[in-house]
Every structure is written in C-alpha cells, then in structure tokens.
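Let's start with one chain on its own, the form predicted alone, as structure tokens.
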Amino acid sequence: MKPWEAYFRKVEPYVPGEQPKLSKMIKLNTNENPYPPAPQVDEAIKNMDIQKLKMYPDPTSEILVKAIAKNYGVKDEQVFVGVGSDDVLGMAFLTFFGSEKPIVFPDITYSFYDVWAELFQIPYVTPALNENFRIKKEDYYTPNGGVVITNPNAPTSVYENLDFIRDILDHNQDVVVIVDEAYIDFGGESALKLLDEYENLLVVQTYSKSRSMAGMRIGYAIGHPTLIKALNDVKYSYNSYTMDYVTLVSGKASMEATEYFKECCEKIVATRERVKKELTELGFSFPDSKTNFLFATHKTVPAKELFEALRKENIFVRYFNKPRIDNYLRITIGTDEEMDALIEFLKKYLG
C-alpha cells in the first residue's frame, strides 16, 4: 500500500445487475419495464428547444417538480427530484442520518442501503426478516437514528399494508422514516396517503420501473416541506445541476401520460399473475409478489443451477449468492412472449 492510500475511504461497492450486450436475449434480471416509454416522451424530446442544451439546466427542476406535485396532489415544496431514486436515497441518507444512534433496515432488502451507510459512516443495524421474509415490526420499536423500509421489499417482493407502515411511524416519531416505493405501482397502497399524519415521513419513488425510463435516471421524494428543504440544501451544497434539460422535459411528459402509465402497469400485473400459476405448476414457490418480479425457488433444483442453465440460453435472471436467499431467483416480469419463452425452457429443463 502506498502511504497516501491509507487515507482512502474504502467501501464494498454495490453490485448492479448484469447488463449483457447481446443482440438476441431475454433480459429478466434488472426489473426494467419491458414496454417503451409513453409516446408523449418521444414527442417531447422531438419538440424540445435544442438551444437550451448550451445552457445550464434549471437547478430547481421546476417543470418536473410541478408535474410530479400536480400528479400526486401535493405542493411543489413537498417534492424533491434526483438522478434516479438511488441519488434521492443517497442524498436522504446524507441529509437525515446524522445521529450517533444506528439507523434500521432489514437484513434482506435493497443492497445499496448498507453501502451508503458505510460510505457516509452511518451506524446501522439490520434486524432479520422472519421465515416468510416479512419484517418483524417490534424490531423497529427500539431507539434508533432513522428507519428505511422498501415496500414492496426487494428482492423478496413482499408488501406490507398501510396499517403496518403507520405502526412503524407511530413508534418512530423522533426520526425520519423513509419508505422506498420503487415497486408500489404494481400492487398495494402508497404511504403517500400518510403524509398529512406524519411530518417525519419521506416517500421515495422512481421512473425506472413503472414508467419505463430506467435509462433516463429520474427519482423523486415526497414529504413535508421541512424535509424537502433540507434535501435541497444538501443538494445545492454538493451538485446544483443534477437534472439535465432533456431529462426534465422527458420526465414531465411521462408524468402527464397517465393513461399509458396505467395500461403498462395493468399489463405487467396481468402477466405476473398468469406466470405465478405456471411457475407453481412447475414446482416453484415464491412470496405473493406485489412487484414487477417474482422471487422464486424450486422444490428440487438449486437456484444457481437454473440461473446458469438459463444464462446459457441467453435468458438472464438475477441470482444472489447471499445467506438465506441463495436458493432463490429474482425473475423480472417481461412481455408475454418473453415469459412464454422462459416457461417453455423451464418445462423442458425440468423435464
């Protein structure tokens, strides 16, 4: 080690899902939406003012903030936007978790949380989910520096109802509670309904799943104006121009394309419910998913074996080589044709 390396901040980085570059493949490993963005997004990009690309974008992201606020019936000052929900969540960790007490999130959840905690030197504890991959709410009653819950959870796909979320909030009045709702549009009720009751609640959502815009990188948080102001103060101290002009224009158009958004979500949910039945008939079991993916295990064939067999056929699913979940595959819901190909291969392979 060189002497100056001793001062590096060293962390174990987050490992994203594989992004294969094949012309023919079935990509079911990163929970992307299989359908294209709304046609209104295409029109907005074609008609945007190209001259604005020579100028810095609006640091307040006003047109996007206003579109999100209007869609959810909240005030502009209740909305914060960032470069994907990862950026929003990372900023929230940096802004709200300055206590010496540990923050709390489950042992099996979005694997970026512990990375941010390590990076920002935030103490944390990770209570174990129960045998059904559900949160034991009593684990969140103890004094802490903040709470983070993904709902529905990833990679387990398990959803907890609003009474459960309300109970967590009732027992954590003195800290910020973040509810990460990347998958809420595919099932369940959003905790946005609780904002008027809890000033310490921050709800985070994304364009990457239900709005078919993972490649554009748009995330947002909705909460009390005090929380949003604090987030913006940190953002402006770090990087004022996080959202580029093309993203702002596209994001506004997508948020306003309500009917298309609903149609895509309904198609994915219908495919998911159909595939649940077919996988069950093939000997798979999984939690009752309220997301755009299934977290499946087979009764006899190891998950790693299936993962490798599928990969040889250019069918990509997600495998986690981690304790408690190393015999599960996370399978994104693709188009009906893609899921038919997956089922057909599994039928042959399982024989």
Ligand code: PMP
Second form
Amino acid sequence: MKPWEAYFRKVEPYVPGEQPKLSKMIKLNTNENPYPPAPQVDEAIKNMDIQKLKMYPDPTSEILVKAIAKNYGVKDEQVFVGVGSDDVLGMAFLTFFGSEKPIVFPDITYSFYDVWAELFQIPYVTPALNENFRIKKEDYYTPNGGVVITNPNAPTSVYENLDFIRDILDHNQDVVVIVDEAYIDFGGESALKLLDEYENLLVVQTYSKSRSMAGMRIGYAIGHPTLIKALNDVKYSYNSYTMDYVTLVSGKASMEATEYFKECCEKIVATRERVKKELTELGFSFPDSKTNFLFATHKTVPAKELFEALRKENIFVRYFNKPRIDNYLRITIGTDEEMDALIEFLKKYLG
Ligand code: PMP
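And the form predicted together with the named molecule, for comparison with the form predicted alone?
Full assembly next; the chain just shown is listed first.
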C-alpha cells in the first residue's frame, strides 16, 4: 500500500443492475420503461437551440422546475431537481441528516441508502420488514435522526397507503421524513397530498421509470420551501450546474406530455396484471405489486437457478444474493411481447 492510500476514503459502492451490451436481449433487470419517451421530447431535442451549448446552463433549472411545479400544482420554491433521483436523494441525505441520532430505513429497501449513510458518515438503523415484507411502523416511533421510506418499496414492490405514511409522519415530527416515490405512478397514491400538513416531508420522484427517461437522468424533490432552499444551498456548495441545457429542455417537454405519460403507465399496469395471473399459474408467488416490476419466488425452483437459466436465453432479470431475498427474482414489466417471451421460456423450463 502506498502511504497516501491510508488517507483514501474507503467506501463500498452501490452496485447498479447490469447493462449488457447485446443487440438482442430482453432486459427486465433495471426497472426501465420499455416504451420510448414522449414524442414531444423528440421534437424538443430536434428544435433545440444548439448555440445555447456555448454557455453554462441555467443553474436554477428554471424551465424544468416551473414545468414540474405546474404539473403538481405546487410553488416553484417547492421543487428541487437533480441528476436522477439518486442525485436528489444523495443531496437530501447530506443536507438533512446531520443529527447524531441514527436515521431509520428498512432492512430490505433501495440498497443505495446505506451506501450514502456510510459515505456521509450518518449513523443508521435498519429495522427488519416483517415476513410479508411489510414495514412494522412501531419501529419508526423511537427517537431518530430522520426517516426514509420507499413507497412502493423496492425491491419488494409493496405499497403502503397514505394513512400509513401519515402515521409515520405523526410519529416523526422533529426530523425530515423522505418518501422515495420512484414507482408511485404505477398505481399508488402520492404523499404529495400530505405536503400542506407536514413541513418536514420531502417527496422524491424520478423520470427514470414512468417517464421513460432513465438515460437522461432527471429526478426531483417536492417539499416545503425551507427544505428546498436547504437542498439548493448544499447543491450550490458542491456543483452549481448539475442539469445541462439538453436535459432541461427535454425534461420540460416530458413533464408537459400528460396524455402520453398516462397512456404509458396504463399500458404497464395492464401488462403487469396479466403477467401476475400467468406467473401465478406457473407456481410463482409475489407481493401485490403497485410498481413496474414483480418480486417473485417459485414454489419449487430456486431463484438463482431461474436467474441463470433466463440469462442463458438473454433474458435479464435481477437477482439479489442477500439474506431473506435470495430466493426472489425482481422482474421488470416490459412490453407485452417481452413478457410473452419470458412466460414462454418459463413454461418450457418448468415443464
Ligand atoms: N429510488 C429507488 C427506490 C429506485 O429503485 C431507484 C432506481 N435505481 C432510484 C431511487 C434512483 O433512480 P434514478 O436515479 O434513475 O432516478
């Protein structure tokens, strides 16, 4: 080891899902949307003023912030934008979790949370979900430095209703409560409805799933102006220009394409409901998903075996080699054709 290596920050990074470079594959492993972005995004990019690229982009991301605020009926001062919700969530951890008390999130949830907590040296506890992958809300009643709830949860797909979120907020009035709603557009009711009642609530959403724009990297947080100001202060202390011009223009166009957005979400939900029936007939079970994926386990065949068999056919799903969830596959809902191919293969394989 070189002497300077002793001063390196040692972290165990988050491992994103595989992005195989195959021309022909069925990719159901990273919860992307199989449908293209709204045609309005295409138009906006074609009509873009290329001269604008000579200059720095607007550090306030005004056109995007305004489009998001308008869509959700909130004030511009209530919206923060970032490079995917990962950037927004990372900033939120850095901004709001300065307490010496531990923050709380479930043992099974989005696996970036403990990585950020480690990186920013935030103490944390991870109470176990129950055997049905439900949060035991009493675990969140003890004094803490903040709460993070993914709703619907990932990778379990379990959705808790707004009474549940309200209960968590009622028991955590002195700390910031982050609700990560990456998958909310596929059937859940957003906690945005509770913003007027709880100044300590921050709702985080993304363009990566329901808006088919994972490749553009846009996430946003909506909350009380004091939370948004605090987030912006931290952002401007680190990197003022997180959102480039192309992203701002495309993000605005996408947010305004309401009809297309609704249609895409409906298509995914319809496919999901059909696939639920077909997988059940094949001997799978799963929590009742309100997301664009299913978290499925088979009654006899181990998940790891299925994961490997599917992979050989260039059908990619996500497998987590982790305690409690190592017999589950997280299967993204693709197009009807993609899901037909998956079911066909499973029918043959399972005999
Ligand atoms: N939250 C959850 C629960 C997720 O599953 C993801 C996707 N990996 C993210 C946040 C981050 O998504 P993005 O950075 O693409 O917005």
